[in-house]
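We begin with a single chain expressed as C-alpha cells, specifically the form predicted on its own.
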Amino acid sequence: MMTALAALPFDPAPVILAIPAAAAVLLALVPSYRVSAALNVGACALTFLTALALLMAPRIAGPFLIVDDLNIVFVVLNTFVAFTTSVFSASYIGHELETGRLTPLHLRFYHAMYQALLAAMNLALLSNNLGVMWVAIEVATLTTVLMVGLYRTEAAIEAAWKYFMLGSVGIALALFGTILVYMVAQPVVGEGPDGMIWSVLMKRARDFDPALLNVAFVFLLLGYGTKVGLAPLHAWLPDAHSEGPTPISAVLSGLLLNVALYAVLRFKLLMAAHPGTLAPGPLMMAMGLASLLLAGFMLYRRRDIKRLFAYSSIEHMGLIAFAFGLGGPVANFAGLLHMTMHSLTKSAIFFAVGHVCQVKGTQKLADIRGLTTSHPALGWGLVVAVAAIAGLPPAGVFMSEFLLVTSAFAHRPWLALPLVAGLLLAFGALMAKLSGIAFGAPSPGSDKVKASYLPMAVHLTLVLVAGLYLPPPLVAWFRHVAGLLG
C-alpha cells in the first residue's frame, strides 16, 4: 500500500479542506445564479474526487490533520452525498427562484454557506485536534442555522432559533467534556497542544484518570448526541428539516448527523483504550434504543412529509448508535453499513420529497395523494426509496438491519426484543403513510418536475445493488474499521 501512496503527487487532506473554503469565498462574490450553481457542483465534484485519493494516501497523524481508515469512510461518504445533493440543488433552487420564494441575493448566500458547511464538516472529520474538531462542528451548526432560516418565514426563523438554542446547549456540553479530557491528559502528557491531539491521547490513554474520563464521556455523549439527533435531545431536528430548503434537509440527514456521530466514536475509542473506564456501549445503546422507540411512535402522528422523514432519521441514527454501542465485529460492521445506506437512502428520499413539494405546492401529507398516477416516475421512485429505508429486501438497509438484529440476539437477547419492536413500529408507520402518498386518487397539483431525477436514481441504484452484492474490497475495508472500533 505504501508504494502506491508514494505515487500520489499531492497530499489530499489539505486540498479537501481548501477547495470548499475557497469556493465559499468565490460563490459569495458571484451574482449569477446559473454560474454559482455550476461552480457549486464543480467544487463538490472536485472535493469528492480528492476524497477518493485518500484511499491511496498514507495513513498519517500529524499535529493538525489525521488520516486513518475510520475517518476516510466518513469523508468519502460525505463528499459523495454533498456532490449529488449539489446536482439536485442546482435545479431545485432554480425553481425556488422562479416562484419568488428566494431572491438572487439569497442564492448567493445559500451557495456560499453550502460550501462553508462542507469545509467545516471536512475539517471536523480530518482534524487531529479535539478542540479544532469542536470548533468545526460549531461552525457547521451555525452555518446550518443560517440556511434553515433562509426562507425568512416566521416558521423558518422559529426553527432556526430552536436549532440554535438546542444546538448551543449540546455544543456547550461537548465543550465541557472536551475541557475535562484535556484536564485528564494534562498530568500525563504535560501542558500544551499534546493534551488535545487524538493520536497522542490514544497512545497515553491507559495512564489517564478513569473517573474523570467517565464524566467527560457522559458530557461528550450528551453534547454530540444532540447533534446526532438522539433522544431526548432530538427536538431541533424535525423543525430544521421541515422549514429549511430541501437540499439542506438532505445534507442534515445524510451528512451532518454522521459528523457528530464520528465525534462520539472517536471518544468511544478513547474510552475503550483505558481498561479502567466504564464501558461506553450501554449508554450508547440506551440512547439509541430510546430514539428508535420514540421515533417509531411519533411517525404515526406526522402530518408534514418532511417532518415524517425527519423522525425517520432519528430512528435510524438511533439504530446506528445502538449498533456501535453493542460493539463487536458484526454489530460494528452493521453500524458502518447502515450509516452508509441511511445517508444514501435518506438523501434520495429528500430529493424525491423536494420534487413532491414543488409539484404539489405543499408539505401536508393530506394534500399529497396518488403520486404514482399523477407523476409515475416520481411516485414509484419514492415508493422504492421508502421501501428501502423501511428495511424491505433487497435494499442495503435490510442487510444492515439483519446483521444488527442477529448480533443483538446473539449477545444481548433481552435488548433484541425492543429493537425488533421499534423496527416493526417504524415499518408499519412508513407503509401506512406511503400507501396514501403514492396510491389512490391523485390530489390537485400536476406541475411538471423541473429538478433533476439523476441524483435520486444514482442513490437508489447504489442502495439496491448493495443489498445484493458488496464488493470484496469494501467488505474488507468495513471489517477492518469494525475491528478498530472494538
Contents of the next structure:
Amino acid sequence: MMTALAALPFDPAPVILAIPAAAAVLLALVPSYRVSAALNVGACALTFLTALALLMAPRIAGPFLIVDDLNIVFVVLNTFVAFTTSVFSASYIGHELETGRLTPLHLRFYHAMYQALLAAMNLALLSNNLGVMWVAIEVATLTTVLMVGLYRTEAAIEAAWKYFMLGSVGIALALFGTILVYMVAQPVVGEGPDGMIWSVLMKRARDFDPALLNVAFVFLLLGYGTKVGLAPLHAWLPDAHSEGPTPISAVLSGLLLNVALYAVLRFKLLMAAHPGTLAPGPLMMAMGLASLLLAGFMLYRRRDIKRLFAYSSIEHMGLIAFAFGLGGPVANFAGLLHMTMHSLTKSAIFFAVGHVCQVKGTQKLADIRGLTTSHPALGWGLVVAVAAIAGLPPAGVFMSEFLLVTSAFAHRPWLALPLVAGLLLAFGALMAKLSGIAFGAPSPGSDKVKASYLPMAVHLTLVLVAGLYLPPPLVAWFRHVAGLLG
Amino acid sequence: MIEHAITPNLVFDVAHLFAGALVLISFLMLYQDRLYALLNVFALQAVALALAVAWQAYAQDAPHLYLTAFIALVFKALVIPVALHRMVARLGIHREVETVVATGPTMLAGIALVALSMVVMLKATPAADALAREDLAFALSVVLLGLLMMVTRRNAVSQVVGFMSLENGLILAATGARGMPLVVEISVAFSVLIAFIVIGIFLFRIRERFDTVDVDALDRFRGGRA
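Having seen the form predicted on its own, could you now give me the structure of the form predicted together with its partner chain?
The next block holds the full complex; its first chain is the one shown before.
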C-alpha cells in the first residue's frame, strides 16, 4: 500500500535486530544499575525510533528478513511497549534493590536478558525463514524463563520450571509442524533453504499437498498456541506472570503472546493461500472461545492480583484468536485493533500493579484495599485501566470488542452467544475485584513510592483516544492488513 | 536417486531399521521403573538416533548431517546421561518411581499412539517419497511416546528424559526431510535448551532436598559429609 515515501539512508530492519543484541552484550558488562537502567531505556528508545523508520522503508522479502505490512504493525507495537516498559522498569527495580529483593548482579543479568528478549522477539517478527523464526521464539522463551525465576523463591522457580517444560513441549510441537511444512514444500519448491522461506512458500502454496499441510497446521497451532496461552494449553501462563518481576509480566502479556500469535497468523495465511486445505478458522475459533470462557470463570476465584490479570490475558488472547479465526475484513480489523489495545492496556495495568505490590508489600487481593483513598494517582490509574480492559466505553478495547461481536452476529450468530457470555462473565469478575481493590477503607501499607506514572499515563491516553478517534491513516493501514489476512 | 554402490532397497531397509529401533526403544523407556535403567535406555536411544542420522547423511549425500549425528552421539548418548546419572546418585533419588498411570495402560496408550501416527502420516503423505513418509510416521510415534512419558511421570528427571526422547523424534523427522535447511542449527539450539533444563533440574532438586537454592547450603552439606 504505502510505497517508499522517501529514500532512507539505511535499511532499518537489520538495525532493529542489531541494537538490542548489541545492548544485551553491553548491559552484561555494565556494573552500575543506574547506568544500565538508563542504557536500557536508551536502547529501547532507539529501537522504537528505528521501527518507526520501517514505516517509510521499502517492503522487502529477502532470504533472511521480511518487511511487509503485517509485521510492521507488530514490530512498531512491540518496540513501543518495550520502550515504555523499560521506563517503568527503571523506577520499579530501584525499589526492588532498596528492599533487597534483588542484588545489583541480578539486575545486570536482568537488563542483559531484557534486551536479549527484545532482539529475539524482533528477529521472530522480521525473519522470513520459518526455521529462524522458530529458533528466535525458542530463545525468547529461554530468556523469559530465566527472568521469571529471577527472585529465586520457591514459587518463582516452580513457575519458571512449569513455564519451561510446557513452553518446551509447545516449541517442540511447533518444530514438528515446521518440519512438516518443509516436507510439503520440498517436492514443489525444491530442496534447500527455499523450502523454509515464507514468501517463497506463499507464492507456491497452490501446488502443495493439502492433506499434509493440514496436519502441519494442527501441530503449529498447538505448538505456538501454547505460547499464545490458548486453552487448554495455558497452564504455564498464570504462574509465569505472577512470580516474575512485574516489568516481565508486562512484556510477557503485552508482547511475547503477540509474537507467538504472529507465528500462528503467518501459517494461517499459508493455509489460506491453498484452496484445498482445511479452513484454519474453526480451530482457532474453538480454542479462542474455550480460552475466553475458561478465563471468564477462573477470574472469579483469583486471590493474587497478578494472577488475576494473567487470566485476563488468557481471556483477551482467546478473543483475538477468535477474531482472526472468524476472519473477514471486520473481524480481522477487530482482531488487530484488539491486539494493539490489549497490549497497551494490559501493560499499563501491570505498570500500576507493580507499584501497588511494592506499596502494599503483597500480591494478595485480600490485602489490597481502598487504593483510591491511600494512593489516588495509582488507584485511579488502575481503575481507568481495568475499566478499559473490561471493555467499558469509551476505551479502544470497547470499540474492538463491539466490532468483533457485531461481526460474529452477522456471520456466526450461534458463536456470538458464547462470545457475549464470556465477555460478560469476565466483565463481572473484573468489576467485582476492582471495587475491592480500589474503593472502601484502605488496607495498611501506605509507603510513598517513587513511581513513574508517565508510561501508564501515556498508554491509557492512547487507549482512550483510540476509543474516541482513530486517525484515518491508521484505519486505512489496519483495514489493508485485515484484507491481507483474509 | 542414490549414486552409491548399495541398492536403493537396502538404503530404505536400513533407514527403516534404525527408525523402527527408535520407536521400540521408546516403548522400552515407557516401562522402566528405575531411573538408572531409564537413563541407560535413553542413552541407547541416542545411539540409535546417531546411527539413523548418520545413515541419512550417507543416503542423502549430506555431510553436514554427520555433525548432527555426532552431536547426538556425544551430547545425548554420553554427556547428558552421565551428568544425570551423577545427579541422581548425588541426590539419592535413584529408587524413585513416581508414575501417575500404571505401566499396563501406559503401554496400551503407547500402542494406540503409534497406530494413530501411522494412520495420520501414511494417509496424509501419499505424494511424498516412501522413505520420507514412513520415516515421518516413525518420528511422529517417537514424539508422541515422548509426550506420553512426560505426562505419565511425576519425577523431574524422567520428565526430562521424556522430553529428550521427544526431541529425538524431531531430529529424526528433520533429518528424514531431504535437504532440510538449519537441521544442524536446530539440533544445536535443542542441545542448549536441554543443557538449560538439566541445570534447572539440578537447582530444582536441590531446593527439594535442602529447601533452598542457595549454593552455599550445598557446600556446607558437602563439607559436613567429607
